[in-house]
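Presented below, as structure tokens, is a lone chain in the form predicted alone.
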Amino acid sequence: MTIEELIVYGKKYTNSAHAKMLLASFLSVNPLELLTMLDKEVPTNTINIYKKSLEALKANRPIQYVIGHVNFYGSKFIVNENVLIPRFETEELVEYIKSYLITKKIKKPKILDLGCGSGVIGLSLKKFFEEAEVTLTDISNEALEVAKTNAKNLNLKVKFILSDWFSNIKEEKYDIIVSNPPYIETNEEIEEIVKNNEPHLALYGGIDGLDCYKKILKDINKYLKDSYLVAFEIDYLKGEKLKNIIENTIPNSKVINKKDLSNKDRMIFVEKNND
């Protein structure tokens, strides 16, 4: 079969664009260079790969997970069941610290990513700050595993910790302290396709989704530099509640909430005030 008759064959289970991805992933192009070579014959084996994973969409998989990777930030990251799949929001986090060091001059900065899932948000900024001392924490073997591979993919050296939030790290002090964690409401309604895919425990923050929140701050004074920033990502409805945990959690602090590109405030700074 030709590259033009199997995009054909895929929109008879998926749309266009993830049929297009779908198969540009298997044959190492981009999506738009698949217009450009419509006529070539595909190798069997690509076909019969293409055609399983056309039965695993319909299925209502994600097509990160059967595709197996994502490009995050520039980087090509491997995602599977054991880890949340990378969504937009995250860069603009990481782009908010990157700026926020930048600005700071800090030349070797030590960053804890706490809950680090695949690792995207530690491993772009050790990508990025070189010199930076980086640490990634999840309380799941299994996402440290992606993480570890996603790192060595990289060529990246960071320090990985199994641990349940602060658990098992020692009293270090940090320069930045960065976490996306859980913080959807345990009854909260949410899109299928998430629920019956996505690890729970990376999903479910308690009753009211903040949970996990209150666990970091409780002990996150111990490990926060003289000047330090802390990086969430929050659900854009909490926003004002966090703020105030975190305003009586840590002292003479500025928290700041910000917005995506949606106009959502989805994530939560917080500095030293030196007003």
Second form
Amino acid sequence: MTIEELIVYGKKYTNSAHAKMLLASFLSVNPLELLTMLDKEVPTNTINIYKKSLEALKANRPIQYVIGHVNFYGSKFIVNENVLIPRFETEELVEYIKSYLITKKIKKPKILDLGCGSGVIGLSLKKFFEEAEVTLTDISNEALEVAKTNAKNLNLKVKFILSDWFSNIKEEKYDIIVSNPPYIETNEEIEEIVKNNEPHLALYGGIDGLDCYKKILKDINKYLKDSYLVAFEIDYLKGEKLKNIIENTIPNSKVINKKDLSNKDRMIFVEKNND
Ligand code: GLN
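Next, give the form predicted in complex with glutamine, keeping in mind that what was shown is the form predicted alone.
Okay, now the whole complex, with that chain kicking things off.
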């Protein structure tokens, strides 16, 4: 069958954008290139994978798991059911940290990524700041395996620790502590495709969605240098509440709520500078 025939075939299972994304991914071209080669014959094994993947999409599996990777901040990251699918908003968290390190001219930052999942945050930072000393942690061994594979594929040397927040972290001081912890409320209604596929361990943050922040904040002070940046991704409705909690737990710091590109309160930064 040709590419064009396979796209038409795919539309019986999914929308044409997803059909093209699948084919493009399995043929290692980008979806726009695909349109310049519509009459090309596709090898049988690729057709078989494509057809199986269409079934998976029809069964409501997220396309990122079906393809097996995502693009995040310019790099390709493997993902599977053991890790949260990285979201675009999280790229903005990375971007802010990057600007902070550049502005402050911190050449060899020590960075801790708590609850790293696939490793997108810590590894993206390491890619940009080669000299940074980056540690990635997660409570899930399976997630850490995914993050390790990603580090290997991207040729990045970082440290991995299996840890329930700070439980296994030696008392060291960091310039940056970053986390996108689970923050969905236990009883919150969320999209079926998310609820049925992504790891609940990575999604749910207790009755008020703030359990993980509270656990992190309880211990965070002893892991921070004199000057530091703490960066959290947050539920857009929790900005003010978290700001209050942080002001009470990390004294004398500047707490900044920041909106994402969709104009939603999506990040909180806690800064302290002794210069
Ligand atoms: N840090 C990872 C991400 O941002 C995983 C976050 C999580 O599992 N809650 O995608």
